[in-house]
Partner chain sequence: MRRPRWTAEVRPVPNKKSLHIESSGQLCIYCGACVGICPLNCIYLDETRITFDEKVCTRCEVCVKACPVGAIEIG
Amino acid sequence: MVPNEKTDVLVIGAGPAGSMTAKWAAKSGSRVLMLEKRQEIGSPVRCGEGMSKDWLGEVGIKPGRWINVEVEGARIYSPSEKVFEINEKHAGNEVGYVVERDEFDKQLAIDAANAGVEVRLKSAAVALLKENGRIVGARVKEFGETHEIRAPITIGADGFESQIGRWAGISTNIAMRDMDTCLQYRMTNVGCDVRYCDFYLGKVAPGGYVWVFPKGEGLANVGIGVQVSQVQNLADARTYLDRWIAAHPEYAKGKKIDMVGGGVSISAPLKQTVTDGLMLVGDAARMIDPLTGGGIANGCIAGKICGTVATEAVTAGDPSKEFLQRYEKGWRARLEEKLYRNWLAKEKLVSLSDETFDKIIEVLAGVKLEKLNVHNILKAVHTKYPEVTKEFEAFL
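Keeping to the form predicted on its own, what do you get for the structure of that sequence alone?
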């Protein structure tokens, strides 16, 4: 029988947000134990593998061998395939590097371990421990045996399907319109341009987009995200993606060598991410960008704040919900306005016709915007097609 254990900070989930939280908690002086239910960190990959790069220094990540390609920018295609080119600085949190996601996740876990974190694989939380209404750790199953790990601070970093939040009594409900179902092939012998990440909008991907992220010459991730509420069943994502590939000769000639699928939240962030003794971070806290579906940067940025506050709470001997508001306020000050604004924009964009998308991309392709954001895009479109922006008056 495995004996019960104690630690200062227990992190459940070893994705980017979990590793970043664990690393910063350890760097701040806590004893940290990080659990991963799978036997290998980073696998299976469920990600388009594109990310921006301007945030890496903020959280202490150094570029490494996990980078496949550094792109110049993005190309956004309208339904009639008018194209708008944008440099990587303004292209959003999916563009900058195309990476080997499993290698990236492993590197973040290595960084956490080097900071003093104990990492355990094939260790699954099966319940939270509660005393007097406060979370005091978790019941964990490791190699067939169950035992308790007690900690004043527990972190739920267990991804989009997070159970930790639900077990803690935090509302993590999500509407069908706030979920995408995604499918991606890795394809070889394709005619991708390694300078750009490409995005295709409109009815080719209802409520979402098709993406092409180059992994090297002739090699690319070709994927799709479609809004769950706009398709009959989850398998429709494959139908739409196969149809798009067949219509594009430079990809129709390619060969599929890998396939991944899964769900992504495109919701507003949770209204509550802390309770007594517990914090949620990353995808578990719905920190994914609702416009792009990208969550790596946001999860890591929030993870640094989360880990730092975790140690502050341990040091103060105060794991109360009130003390943990430091994290709630910190990550919201850094991320919430953009997340909420992009969720509102997503709510409008999913209702647009292909004709409207064509008009928007046509305008953007013909103007120079010093700073690319939702507000400036709408102002530019408004000058030529004021009827298009009528639905977006709140943003203007």
Given for the second form:
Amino acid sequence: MVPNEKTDVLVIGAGPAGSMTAKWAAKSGSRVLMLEKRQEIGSPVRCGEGMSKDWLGEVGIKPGRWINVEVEGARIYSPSEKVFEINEKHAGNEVGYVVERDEFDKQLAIDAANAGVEVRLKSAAVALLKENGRIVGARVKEFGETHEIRAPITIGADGFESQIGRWAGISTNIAMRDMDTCLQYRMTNVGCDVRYCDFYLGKVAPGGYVWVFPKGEGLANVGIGVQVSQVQNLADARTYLDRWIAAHPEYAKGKKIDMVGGGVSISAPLKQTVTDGLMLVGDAARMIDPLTGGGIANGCIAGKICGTVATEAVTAGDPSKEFLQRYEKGWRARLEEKLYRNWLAKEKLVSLSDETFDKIIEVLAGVKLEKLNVHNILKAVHTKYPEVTKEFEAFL
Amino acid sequence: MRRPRWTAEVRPVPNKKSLHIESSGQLCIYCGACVGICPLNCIYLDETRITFDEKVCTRCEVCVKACPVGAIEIG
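So that was the form predicted on its own. Now I'd like the form predicted in complex with its partner chain, please.
Let us now look at the entire complex, which starts with that chain.
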């Protein structure tokens, strides 16, 4: 029998959002326990491994050996393969890294552990403990043995297929149109340019895109995301990806050495991410950027706020959902406007025809935009193809 | 909390289509996409085993579309 335990903050899930939350809660003075259901943090990798870098300083992540390739820019390919290049001049410091995601997750867990967090492997939450309608911890299965861990604050950082939110009665249900189903091969011997992350739009990946993220020495992550509601004839993401690879000789000659899949939410932000005694963070809180499908930056930024508020709640002795509004308001003030704006843009993009994509990318490839934003893009397209921008008047 | 009671390969319920999740690893890559999208929260992923609750499942087929490798069938 494992004895029951008590802690100040219980973090469920040791991905980037979980580790970041745990670290900041510990740094601000809480006793923190972080659970990971697997035997290894960061593995298996379920990620395209591309990320921006401008936010790392804000949450206290230092560059490390998890950086694989530093890219100079991104290239957007239209269906007829016209190319628009986004470089550092456009995107400021937004252009980023291709990373070793397992190393990255481990580094964040190390940072958390060094800040005083106790990390438990092979420990899965199997139920939440409730008292008078408040979450007061979790029942945890650790190496096959079940015991209870009580904590005034519990954090659900259990990823896309989050159970914690559902168990706590927070609606995290996701519609088919709000999810992309993804598959990726790591391929060797491919002809990609290590200076760029490449994105291919249009019917090759309805409601999503094909990505090629270079990992150096002929190695690349070649993946696809397809909006579940747009999947046709019961084809799956693998069918779409294989079809795309077959049509591109520089990738068709490559050899697959790894394969990962998963779901990515492309929804508007959740209406509620806290309840009495509980906060959700990262993919579990549907914080993934609906336009890019990237979740690491938002999860980490929200994690810092979440960890800080967790300690404030413990110190104040008030884990009520009213108190936890500090987190709800904090992460929304920092992230929600961009999430919402990108969600609107995504809603528009998934409805565009291949012809429209071609026209837009053609125009963008031909003009020099000072600063890349939706308004400037639309203005440029409007001068050449006014009929294309008709639908976008709400943005202008 | 509800836990899985039926494995994916068991008997169909009368008047319901049968749902088959290939979870032996021949197709399934244990990515959890089906778990995340299930509107009734009745699919469970436990390392290398996927199970679903036959009684709760309404055969809405959302998981079939969400599976990136076509490992779920409804017949």
